[in-house]
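Take a look at this single chain in structure tokens; it is the form predicted alone.
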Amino acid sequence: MVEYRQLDTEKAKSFCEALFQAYGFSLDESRTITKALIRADLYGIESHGIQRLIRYHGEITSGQVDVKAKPQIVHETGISAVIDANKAMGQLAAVQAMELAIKKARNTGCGMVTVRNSNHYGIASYYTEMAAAEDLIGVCMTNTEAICVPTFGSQAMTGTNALALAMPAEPFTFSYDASTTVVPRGTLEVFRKNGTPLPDQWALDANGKPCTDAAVVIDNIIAKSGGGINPLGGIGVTNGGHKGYGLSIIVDLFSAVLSGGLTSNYVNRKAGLNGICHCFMAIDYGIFGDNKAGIKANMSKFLQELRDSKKAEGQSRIYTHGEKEAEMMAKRINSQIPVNVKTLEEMQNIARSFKLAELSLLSP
């Protein structure tokens, strides 16, 4: 049986901030990384929360993440920019890029910033919601190491390749955030940690056959020996797998191709070559009419009509994207978050390696 423990949210934040400072990040940088990381756990997205610390530990200590790196603008126009992250922590490059996109949207109505040579940045919705908080539409995409097998293929060629969009609305911001694969790699890591078999249509083995063993799939992805996760829609074309495959290519186009960075099939963590690429957009939706408040009200009305529409038998509620996450965060932000005991053990071991006094923060 999978065992979880409740960890005080503030203790989790303090631990992460102390840990990132131990790696050599400044206090402000540590807080920036931690905010993005903890947001995933507050939203109930375990795959991208503090269970990612073990991955970050390996990448930082191996030099794949350069603690001293400073992302820099290498090309810029009034509405666009390209940032070379120089192997910086993904969250730091991503926040800088979205802040720049927001600034450009304020000046011109639309800002678009691409990033190359970066690292994993957590949940994409963290950045789109930065724009939504400024009364803008936010769009974000990122490629990753190749984990997605093309329709009719047997070798991973595109990444998790998440796509997110957020727009202000009442009573909940519309916030869509999803991988273009059936699930992201982080979900497979959770299944492996829990010793739970994968659903039959999620992943493929090295020969392109369905595989329910998360450890085998992850090992094959790392070794580049074939197989991986299916695109959104699953195997073949019957349930639209080709559509998810196409979306994954689009994300690589906007993040890697436009930034001059590495497409997913060239990103190789095992070889020490992360090179992950992102894309950020901020759009002032007021450019589409004089009545900006009316546009927001129309979106809010549409979302409420979706919630109020006829329910399926046995169902009592229809959600719009971002609604579940907002409600979950309201419950957890001043309370506790559930953490897998194996994740807690990983955190304890990392803390011991740095002789952190904050080790005690993980105690019940």
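Positions refer to the first chain, counted from 1. This one's a predicted model, so the numbers in the text were calculated from it and none came from an experiment. For the two forms, the rigid core is made up of the largest set of C-alpha atoms that agree within 1.5 Å on superposition. What changes on going to the form predicted in complex with a further copy of the same chain:
If you fit the rigid core between the two forms, you'll see the Cα of Thr108 move by less than 2 angstroms. Put the two forms on the same core and the Cα of Asp219 is off by 2 Å or more between the two forms.
When two forms of a protein are overlaid on their rigid core, residues whose CA moves 2 Å or more are considered shifted, and Asn117 is not one of them between the two forms.
What's the form predicted in complex with a further copy of the same chain like, now that we've got the form predicted alone?
Partners and other molecules have been left off, which leaves just the chain.
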């Protein structure tokens, strides 16, 4: 079993900010990256929280992430822009892109910004909720290195290709953020650690046959030797796998094709082809009626009706998207976040290599 230690949220923040400055990011940049990273832990999405520091450390020290990069607008219209991230930290490119989309939405009702040559940006909902905080609909997509096998295929061709959308509502924002695969790769890692067989709709071996051994699937993905994860809907077409496959193509269209960047099947970190791509949209829903508060109220009402609808036998609660995260954040924000002790050890090693005074913050 994985062991956890509770870490003061404020201490975790200070540590991350100090670490990112040690890498050479400005104070402002360090705060931006940290905010996005810690938000994942506050939401209970450990896979995208500070445990990513380990991966980021490798990417920053190897030069995959360029600490000095300034993302650059390479094409622009009143409602759109294309940004070349120039290998910047994903969070920095993403915040800049969504801010630009929001500005355009305020001016014209709609802003769409695509980004190429970027890096991992953490949780997509961080950016869609930036738009929601400005009373706009936020949409966000990103491709990744290929992990997802097309329907009837045996070779990973599209990425995790998550799609996120946030719409303002009371008592909390509707915030959808999900991969277009059955599960993301991180979930397979958990099954490998625990030695548990995978459900049979999740993954394929190198021949495109169902495979329940997480280690085999992950090793094949890393070695690019065939197989991978099924699209949402699972294997074949019986449960709609071709629908998830299509959604993953749509994400690659909006992020990679519309930014002039690499589609998932070309991203290859080992070969130095890192540049993943994103897409950010902000839509002022006031373009659909003068009574904007009324539109928001209708959304809130619909979501409440879903939560209030009749439960399945044995179930006590129906959620709407963003609800679990909002509840978790309320609990953790002025308190503590749980961190895997192994992650903590690795963080301490990294801190030591930078002779960071904040190292002590991580001590019990």
